[in-house]
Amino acid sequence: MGLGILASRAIRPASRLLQSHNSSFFLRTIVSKPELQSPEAAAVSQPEPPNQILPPRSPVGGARVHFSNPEDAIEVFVDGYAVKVPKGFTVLQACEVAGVDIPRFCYHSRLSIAGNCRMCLVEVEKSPKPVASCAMPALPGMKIKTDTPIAKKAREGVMEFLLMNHPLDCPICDQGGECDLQDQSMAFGSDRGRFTEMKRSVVDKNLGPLVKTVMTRCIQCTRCVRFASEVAGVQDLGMLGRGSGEEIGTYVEKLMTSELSGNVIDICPVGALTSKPFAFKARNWELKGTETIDVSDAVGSNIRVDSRGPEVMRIIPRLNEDINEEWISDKTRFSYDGLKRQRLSDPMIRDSDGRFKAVSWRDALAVVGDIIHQVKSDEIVGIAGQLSDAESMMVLKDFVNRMGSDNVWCEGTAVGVDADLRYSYLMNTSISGLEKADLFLLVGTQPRVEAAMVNARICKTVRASNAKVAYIGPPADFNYDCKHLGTGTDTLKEIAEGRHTFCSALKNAKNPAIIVGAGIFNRSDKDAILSAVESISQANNVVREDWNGLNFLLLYAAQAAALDLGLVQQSAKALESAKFVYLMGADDVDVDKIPKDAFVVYQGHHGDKAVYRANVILPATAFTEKEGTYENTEGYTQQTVPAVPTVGDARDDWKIVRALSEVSGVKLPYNSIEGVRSRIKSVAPNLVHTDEREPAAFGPSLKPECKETMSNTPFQPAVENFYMTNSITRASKIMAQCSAVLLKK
């Protein structure tokens, strides 16, 4: 019962007495909504609607319900609409299937149920009071009412309590315009509040250089706490205190050290956790969103690039259940400021005094075209960088081949890597398929720093099904229970020969998964290691008709497409004997191996390591400025979409090489990106089937037996610094702060 009703009833007798003495005096009570002053009476007074068949409504957000067993379907009634849902669905999920969007703050579909905000209250027939729909399981024949006066009054009361201590920060809050509290207070709140005391305040926490905290705005929904412990796998956040002293924080003064920490910004329903680099930069309605993909690792996370004019303002995740769900790594989210630092904007040629001077495209290409004809064909080398798209690698390969050389490869693919059988470099289980595994054997890979979203899948599987994880490699920090079997090839050899204690667990596993790191491709004994891994998979039923658990985790966005297109190094001495080296965004090449008298052309978008050895610089576009095809580590083909205009006089990679081929007298037979893709289709047809995953057609049975032996050299970490892996992240000021603060031992 509201305070206004109590006050009016208490004063009413006195008002009658006063009216008898002074007819000009009257008392009026102010109420917000008349029908909400007595919701019980309003509910009783409403007549029961006649039984009528209502047309079906579409589910919220186009959701689809999958019935694994049709006999498990139950029927419930939501506002008179009959819907069928699987057993185990909550009332809130049943309402969403019925097309009713229930307000919520603490509930999140990928986190455990907390039930502590009470915003999702609905009325259930024969229940004495409103129930929290997020925590109540749906039962057969249940009649749910979401739009009754009782439910409306309950939500209005909850909203009033939430706003009681919430500061009036909306004009200066970065969450403004995309805030759940704003939206739901408008839709379900009252037009006034009755709280007149002082609002409480909470001290802000320091979570590091990425997440800004204004904890006075916190409504204690605990989404961030559950995300940290359940998805990120770190116990950094928790709820401290009781009553009005309750607050979210770290148990001791420390930073949030997860590689997924930026996702708490997305799941926070208010402005308590916001992006520190994006603070006070823009409002969301000023930004243009472009749906594209990330290229900082081999996962290919789906992202949305928000830009204003020529500048990328922020990057946020995009839903893709098969790849990244709705999370992205901190490197993906916050390295965007590197896109505007140390950029190459004009073609440049090194003078005789060692200084670069800007020239026109015609002059730069003419110099390169003259030099390339002065060297022998087998002294020409082309190297594609880790951020290269499939179109540019195809054109580079055609150009180098037409010049009479086979020396063209991609970073990360060493001499003799087998590109003929796709199973030997793809994640054959698929990223989403890892959730079906009940045992993981990690060989020479650290997924937490090499592919954070793959690591999140493994962490999710371990939490959901208690899957076992074993690891062979250097000491590493995992965010789930992991048994460290050894650091070198001796342990792998023991497992292959069946002499290790871990062999019994492999034998008993129903769906074992082996994940091999791409770092072994650079070892001299890679063939022997792959042979040992394949013998383990054959002996333990890892590869069979209904399950393929043999996986390879690649490091770079360009690696899978490069291997599909055949960009593999043929000779170990090719670079040392080269006289003309074409580096297409290749910054991790050991430039000390390039001969002093070699002519080096650097084509790329950042002035990174390899620029200092270049004789000619050709500016190219970054992934946010071009349309390009990428294949991720599981063989899933996706395309980037231009979000911002190009910088200066930069051009797309494939266009530069195509123009150079014409200047060099070996004109390539295509003039458009469609022509390049037609050429790709003749080499690797899977690369033109966008948004599709092409699994490997053959398995280990076709590979000849290996006679080599494994060396005793222990496995080495493939990634030294998670925040500094490519030219964009190395140019990022935010990533430099993360390296300095979060990696401090």
Second form
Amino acid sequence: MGLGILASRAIRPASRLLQSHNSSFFLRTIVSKPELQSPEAAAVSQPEPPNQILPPRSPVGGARVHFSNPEDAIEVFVDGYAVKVPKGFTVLQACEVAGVDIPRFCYHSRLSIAGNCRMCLVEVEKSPKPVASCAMPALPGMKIKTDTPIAKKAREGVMEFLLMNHPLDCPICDQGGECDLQDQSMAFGSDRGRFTEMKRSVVDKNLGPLVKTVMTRCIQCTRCVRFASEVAGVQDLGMLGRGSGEEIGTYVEKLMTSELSGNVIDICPVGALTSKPFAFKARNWELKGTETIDVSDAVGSNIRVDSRGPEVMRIIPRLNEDINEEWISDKTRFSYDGLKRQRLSDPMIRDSDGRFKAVSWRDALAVVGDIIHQVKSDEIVGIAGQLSDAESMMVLKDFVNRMGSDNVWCEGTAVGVDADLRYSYLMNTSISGLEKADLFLLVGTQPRVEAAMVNARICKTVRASNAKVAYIGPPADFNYDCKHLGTGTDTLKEIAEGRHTFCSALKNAKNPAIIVGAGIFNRSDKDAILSAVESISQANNVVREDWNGLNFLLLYAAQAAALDLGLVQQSAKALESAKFVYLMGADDVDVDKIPKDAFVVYQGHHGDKAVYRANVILPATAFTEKEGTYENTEGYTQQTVPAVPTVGDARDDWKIVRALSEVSGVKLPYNSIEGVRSRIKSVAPNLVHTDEREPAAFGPSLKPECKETMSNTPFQPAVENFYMTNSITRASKIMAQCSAVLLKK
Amino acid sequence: MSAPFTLRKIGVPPNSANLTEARRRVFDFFRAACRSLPTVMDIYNLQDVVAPSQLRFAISAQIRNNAHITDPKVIDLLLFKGMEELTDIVDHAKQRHHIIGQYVVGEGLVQNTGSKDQGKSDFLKNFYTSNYF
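Having displayed the form predicted on its own, please output the structure of the form predicted in complex with its partner chain.
Full complex below, order starting with the chain above.
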């Protein structure tokens, strides 16, 4: 006090000297109060200003909170901010709702809680030590503090421990740039460590040609162990040993053969499990990510294609709760290197000596336009392939129809497939709706190889609610418990007539789901099988107002859109009596059935099987290079986005057919993609509404009675080799390695 | 007003006032080019490759390509560029393969007369060029 008065006395004469109106800018009398000068006064903490208005907060990542029971909501306080959370939420989830992102390594929202990394420690009032927020349930009235010195010290300590035995591999580790450990140590760790001993190292495990392991980098978070046992359904991985000698491994020399094994690469927070084909190829900051759709199966998983220049470097899953959650199958993830091999890049015409000669587009289209006028209209056949998008199929159908022929279909749908009613070829319970089922009957389908994401969803349902699964078909191994009822149609007949023991289980199920595989469509007795399935569904109340459990699992990405647009095979003899065959990416066509004197035009992006029979080759773009509409097996329409530029002189599929129509004299009335889309809108408007699922409008009650009987041939597997199903995967070296090494013999 | 063209001119001639003057300048340019043709054939040894009439045809075809233009200023600019090109050729600033590739119809230059492209639509023309349109 005295000093202050002395100071002000000393300043006052000077202020008289300055005497300017802005003396207040130069001089400021230092004023002191008695409370501020005594030490006891300083120790008293400032009282909280009452009723502080905090700015509103939104949940992390724009997430929405689902209250399954609104009366059961609890109120907790996160950093002074009150949030309402549902009853079973953990402290970490409550903080996420409040907009606070808590660092974690072992916690993953889709896996069970482990609580062993201790990075998520937060301070809770009235608790002696910081609590692991991922494991602690939020209790009403809890006051959670995430930015106090205790919480920060805890995070620094945990980070220091984790980095103690972690090797200095950042320059050679593939995870650099997208590593959780790097990011969290920068954000929450201390700047220096105190470890001066020798670091431990761990021997690497061989998990197959897809997952590269450097187990020294492992921080033992056990995310991969939990993923393999819960989501993938295989108990391959486990934690061996204790303490600092802990190792993640398979204990026996076993490869990870699961079709979801690539997802552990995304899950692992450090560089212990990385992608072997992508090893040392690129850093994540030099890649351009394009959000697009996968076409290797009928599921339409959402992916992000990372490309560097004209080359696709890797494929990463995107979140889509309805279809693939956060996972993709190995085929989707690793078949991208097939896009670089066996590519068709120039139009070619077969010479008189049988060899192909590269020509210009003018000549190629002129030749095709000439020949097409020399055949009769019903000898023209157009076949769309399994990777064709809706636009190109629409233009092909229009062109073939204008030439006077009705023979245009998509491969995989044999004669007589009924495309009138959409329920008869779609997955009517949507893929996310399968979670509510409590009984599954799989008829002639192996979802593990046909649609790995549907299988993952069934596995999730079985695990969560103990649903029962039974299947009719060839014996196969599933990654969940299921009963094998039979291999052929006799079992189906018995269930339809009510004689089988399984019928009681069907009757008692609240939400039964029947999944029929699209391999059935190729059988001659498919009508009988479908009517048997429909009688089962009628007898057991499978199709009701609120629940439609009758599902069809399609095999190819183009099938649903093809059936929506009306590309069905009208006559069985169309191919045998054809003189002009237009194959638009169709490789699964039986080439021997095409007559020897027929003129075959192959339009596609890979030189696969059917190319060798072709007379003219027209190069087209692959799914990573074009913008196309695809409909998945549940009726969800999505669009691919071009990620890399076109290869060579290739053109988009629909543009080639449109140009051919003009050269042939039957010019189609549209010349832009919007025009094609408005044409599609008049045929199948659901294909224009992207990112929307259009359920089937009518149920089985409209179908007429079927008089045929089922044949005795047992159900055959529709997919022989999971890793080689389309032209891209057959051209891929990684898929070849996988099928040589990972398939169960 | 109508200063005759010489190959070595000093300064930039003033803009043509109207279309007739521009037209006269075009013809003057063509005459100057044709008069320099024997020198060109001599410099680049084109005696066995091409006849002067063929070279004249090539020059006139290029002029005829722009026959539809009506703006005198645009014609002046095109003439300026043509003059520049002619000066380069006469100064031996180009080489034989340039002349053959750019002006000798048949051996170097594939003349597209435009007859087969006239009946096609824009879509087809763009389709033949590239995939991005």
